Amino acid sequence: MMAEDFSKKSQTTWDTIAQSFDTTRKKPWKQCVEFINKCAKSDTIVDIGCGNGRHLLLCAANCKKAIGIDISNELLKIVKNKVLENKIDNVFLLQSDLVNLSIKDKSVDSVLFIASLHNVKERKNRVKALREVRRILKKDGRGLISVWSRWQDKYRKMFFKKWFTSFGKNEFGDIDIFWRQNGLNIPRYYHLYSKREFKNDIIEAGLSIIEFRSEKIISKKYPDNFFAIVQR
């Protein structure tokens, strides 16, 4: 499990941004689109930090079942409204930290797993809650996993002069992201990758990778974000 106090700092967090957060997330990624219309129509999907459904939604109305898990209770709140307000019968929310699912082994045909690894302290979780990706999966099981780069255009010249001056203090790859929307001040956790330290997490897990995409989402020069598709 993550250390407690980190855990219940995260909740704190998540929950504080959840409706400014909701307000800017309303469109799906291409590459989980593409991944979700993939799945099979009898498919069981998870969500992994689902945040406030814009995924899920789409996984619920392409699969038999989707299950969406969140540290926030806030969002999935809002997850629950958007789900009673489209009559929705086939989705099922979990608040959870992400290294410890209450899921059963090899119950689950797909996982969706975008922009929440990063938010995970410590590589020793991370690599765990790669396992519980693994763990949940069926036989030939697969995943679509995402994480930020550490490399992209708006941290690069930052963590280019930390890797000179505070080399070893915390875990290469950490900062502080904060939450500026709607008046507010908030610093998230998270802890950017480079493609080789993403790719060797996987493996670690135990998970074999697939495909492996490096995407501009917003930055224009370096890419911001790792995609991998993973399979037990």
The other form holds:
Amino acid sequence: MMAEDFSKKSQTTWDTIAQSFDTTRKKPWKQCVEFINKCAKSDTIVDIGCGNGRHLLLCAANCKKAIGIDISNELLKIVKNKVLENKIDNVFLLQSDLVNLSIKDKSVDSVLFIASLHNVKERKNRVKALREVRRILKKDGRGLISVWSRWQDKYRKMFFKKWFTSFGKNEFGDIDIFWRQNGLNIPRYYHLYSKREFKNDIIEAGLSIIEFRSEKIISKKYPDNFFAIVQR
Amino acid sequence: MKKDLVEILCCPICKGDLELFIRKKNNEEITEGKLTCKHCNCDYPIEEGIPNLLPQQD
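Given the form predicted alone above, produce the structure of the same protein in the form predicted in complex with its partner chain.
Let's see the whole complex now, leading with the same chain.
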């Protein structure tokens, strides 16, 4: 599939589930709150894949400018309504593809890139998305990046099985995860990461890792999310 | 979209500077218009206040 076709497809997917998605993503993650709180008041911060804005609104409260980027116009409209309702005047929204960001070189202080990188198909594109983070960050600028983990409780068994049955067919770690809420049944593309692979992709993109954490947000036994604080 | 966002934006493809054309405004908020790349001439629409900077299919 061509990159443009895939981009179009994810746009449709997220537009379709936008309303339903919004009802399930209320609380910000504590790892993000911590990062946002450490940003300077004078910062321009970009939230790549801002979704329904659960972290973006927090960015706006803590920083000078908060820019929200998403591929889905429907999700952006949801954020826009929240911005209007709360009379927030320092949020800027734009519809953009995270592999081809429309932000100038070295123009932002901080980047939040939460649970979106794993929705990009093919490793070369994921590394390109990470290179975009490096490109837009100012010198000494920092980013918080998170992805879902491959070996978490929920998908562990399936991936062990896949290891034997479909090795070499797709990129290992690729999976369709269905959105089954509010009567919807929509497949969403995910590439679930191993710890080593996530670190490798970050380094391949020319970013350095300042801090790395494996976290259990829902999982009981094995981490379901990896968080990396990166620097240009 | 507010006017000062343009300072930080660039063309998603060639990363060239963008020029803002306003069609409709509501106080500070630009609701309809377009951004045109000064380098590759690509147009990016602004609809309902949200600029669409996805690579445009020609």
